[in-house]
Each structure stands twice: as C-alpha cells, then as structure tokens.
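Take a look at this single chain, the form predicted alone, given in structure tokens.
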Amino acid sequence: MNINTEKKNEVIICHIDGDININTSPQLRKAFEEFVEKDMKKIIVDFSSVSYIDSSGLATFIELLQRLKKSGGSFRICSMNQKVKNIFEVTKLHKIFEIFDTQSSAENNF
C-alpha cells in the first residue's frame, strides 16, 4: 500500500494505493497520527485505488475519526468502488462516516 498526501488550502488530501489489511493498517495508522499530531483538523482520504478493506482498516479509521472529533477536526472519504462501500453499509459505518463520490464533492463540503 502506498500513501500520497497532498494539501489544498487547509485540507489534507490522503490518497490511498493498496489494500487497506492488517498488515498495511499500521502504515496507515502512523501517516494519521502525524496529521493529528500536527493539528491538521480537515482530511479527505480517497479510496479510488482501494480494492478491500478489513476490519483492521476499519478499526484504524474508526480511531482516526474519534481523534479528530476530540480536537475538533473532521474526516471525509471518497470515491470508493462498490465493493468496498458494500462493506461499510454491511458494518453500518457509512452512518458515522462522511462519504462523498468524488474528491471534489468531499472538499466542497467542509
């Protein structure tokens, strides 16, 4: 799994390459804790190159979306294929999480 950050004004756009699993779920984990760790407060990850997610990768979005929630900040995703939306409506996170189909849409509604 690669992990591309870029920045637009205040939001950090994460773009994510790879299976998000237990073995790629700590990469992931540290990249989110340097954002919270330098206040970063608004984060866009885009799932356009994310085939499947475990629950691990689900765990670790989970505590990424309550770190930013205490500091004030907010999460969004993106542009995930049917598959891996299929597995956040079948764990009912879709209802915690902001999802949007595009990048452009997610940003626009911060």
The other form holds:
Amino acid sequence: MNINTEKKNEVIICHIDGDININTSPQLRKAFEEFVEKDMKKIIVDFSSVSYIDSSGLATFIELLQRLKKSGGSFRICSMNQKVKNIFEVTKLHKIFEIFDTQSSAENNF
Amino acid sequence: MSENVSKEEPIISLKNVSKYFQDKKTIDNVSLDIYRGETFVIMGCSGSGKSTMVRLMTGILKPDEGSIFIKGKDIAKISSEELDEVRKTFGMLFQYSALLDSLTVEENVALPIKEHAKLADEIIDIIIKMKLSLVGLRGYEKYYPSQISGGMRKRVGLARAIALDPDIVFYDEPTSGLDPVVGGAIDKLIKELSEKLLITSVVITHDMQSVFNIADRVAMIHKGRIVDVMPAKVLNNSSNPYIQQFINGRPNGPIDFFKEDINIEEIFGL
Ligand SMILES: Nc1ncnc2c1ncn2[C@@H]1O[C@H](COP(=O)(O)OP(=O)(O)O)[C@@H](O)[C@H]1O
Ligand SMILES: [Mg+2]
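What about the form predicted together with its partner chain, after the form predicted alone?
Next comes the full complex, and the chain you just saw is listed first.
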C-alpha cells in the first residue's frame, strides 16, 4: 500500500494505492496521526486505487473520525469501487462517513 | 448459490482423502468440492467422522491418503509457516472451543487479533466493538462468560471466529446444547454473516432443523464415507435411504445404530 498526499488550499487529499489490511493499516494510522497532530481540519481520502479494506482498516477510519470530531475537523471519502462500498454498507459504517462518488464532488463545499 | 457453481474453482477441494485412527479407517476415500460463498453442511450421526473432517480441512490433522486443497494449495504438503498463513484466513467455531472463563467477552474476542497482528490497542478495541455489534452483543464487552447465557456465549465465539475477517468459517455443531429457539437464532446469524461478509461456511451438524435453516448444499457422511451430496432444497425429495432415515430420524434403515456384528465373547474378554 502507498499513500500519497497533496494539499489543495486547506484540504489534504490522501490517495491510497493498494489493499488496506492488517499489515498495511498501521501505516495508514501513522499518516492519519500526522494529519491530526498538524491540526489538518479537512481531509479527503481517495479510494480509487483501493480494492479491499479489512476490519483493521475500517477501525483506523473510525478512529480518525473520533479524533477529528474532538479537534473540530472532518473528512470525506471518495471514489470507492462497489466491492469496497459493500464492505462499508454491511458494517453500516457508510452511515457515519461522508462518502462521495468523485474527488471533485468531495471537494465541493468542503 | 447452489446451482451453476460447478465451473468455478472450488475454495476447498478434497481428493480421495482417508484418515486412519489406529487401524480403523475413520475417513474413507472422501472427495468433495466446496465453492466460494456457499454454506456447505456436512451432516451425519455421532461418530460418523464429522469432527475429523473439519480437523482435516483446517489442517489440525493430516490425511493418511489423498489431498486437501484450500484455495489451490495442498495443505498436507505445505510448510507449517505456509499452513499458518492459510489458517489466518479461517475462522473456527468448534464444539468444545469454549471461551476462556477468566477473560471478559472483549478479551476473548481480542485473542486471535493479538495473536496474529500487531495493532494498537485503540484499533483492537474498535474492531471488537464492530464484531460484537455484528453478532448483536454491543455493550457486553466487560461481561465474563459465566455472566451471559449459552446462546450469548456462542455469539461471542462467533465474534471471535470472525475477528480477523476470515474468508472461510468452520463450525462444528454450532447449535449443540442450545434450545431450538436459541439454536434458530444462531443459525440465522450464521446465515446472515455468511451472506453479508461473503464468507464460505462449512457447518458440521446432526441438527436437522439447522440443516434446513442454513444449508445451500448438504453432504451426508456415514461411517467416514460421503454417501450423498445435494442442494438443500431437494433434500426432502431425496430417495437416498440414508438421507431419508436421517432427516426423518427413523431408527430403522441403512444407518445401523447397534452394531450387529458385535462379538459378545470379546466384550467380556472370553
Ligand atoms: N484422535 C482420535 N483417536 C482415535 N479415534 C478417534 C480420534 N478422533 C476421532 N476418533 C474416532 O473416529 C470416529 C469419528 O469421530 P468424530 O469425527 O469425532 O465423529 P463425529 O464428529 O461425527 O461424532 C469415532 O469413532 C471416534 O471415536
Ligand atoms: Mg463431532
């Protein structure tokens, strides 16, 4: 898994490439920790190159949500494929995340 | 699920598997294919070899003859490290794999996660909450097994079995010791989890109600042999005398409960 970040105005766009699983999710957590430490308040996570996310990955996103809630930040997820979308849906997590079809729609009014 | 699966590559494939205990052939030349996403039930009487079958498929026992392929790998031939890797993708809910009484519900569910992965405690806590809510046990994290009912303990076992997002879950007699209502609830949960999480489920049981509740396909095992395999929905119409006797619970038929060939002298050491 690779993480590439770019900054657009005050929004951090985080492109993830590869599976988010028990071996790679700690790396993602580290990246998220940095965002929170640097007091980034607006984060978009681009899922277009993610084909699988396991429970440790989902937990990593839940933790990010918890932390951003405390710091007054928020984040959006975009460009999930159907398989990944299903994983969020069966765990009902699609209800707590802001999910957008495309990156540009996620950037809108953020 | 049960139809049109034959063209796919099976996720589990047994080829001419036999297992002996001492000289007794406990599993006798079994060949079986199980496909991704199906709930496959192996039913049979006590002592027919069901638990031995799961132990073989999970690599706990090695076959004396034949091969067992899991996702294309012959698990009897791979190294123990490779076998560990394959087994990480299994969940197991075994007949006697009770919860540890000295640990809380959340600590029990955490066991496989801590064993297999280096994750932060905060992440593990979130995973446990996710799993417990999937089995309908949100809020029971701090309870001890002795403080909850038998059905709830099974649910905790189920949460533990799916802790690491397995793609195959093996169940050995998941409803044994439960009353029919609680057993039915466990069946419903197994079915739901299989469907939602796209898990392949292999269920060993002698509980006929459970077979009708959950099975896509059913194999009947008798004296270590697979006597038939069929979609669950045609079970009732099967003319196979073993199936008929088993599903109707008849004492008379090809399944003999009392061995007729016993040697009375031998019993008394004469
Ligand atoms: N480890 C073992 N050593 C010797 N005999 C065994 C062992 N495990 C099972 N058996 C015998 O193999 C037969 C099948 O057992 P098992 O697979 O547990 O049946 P089931 O689960 O269908 O009740 C039984 O006769 C049992 O006594
Ligand atoms: Mg058994």
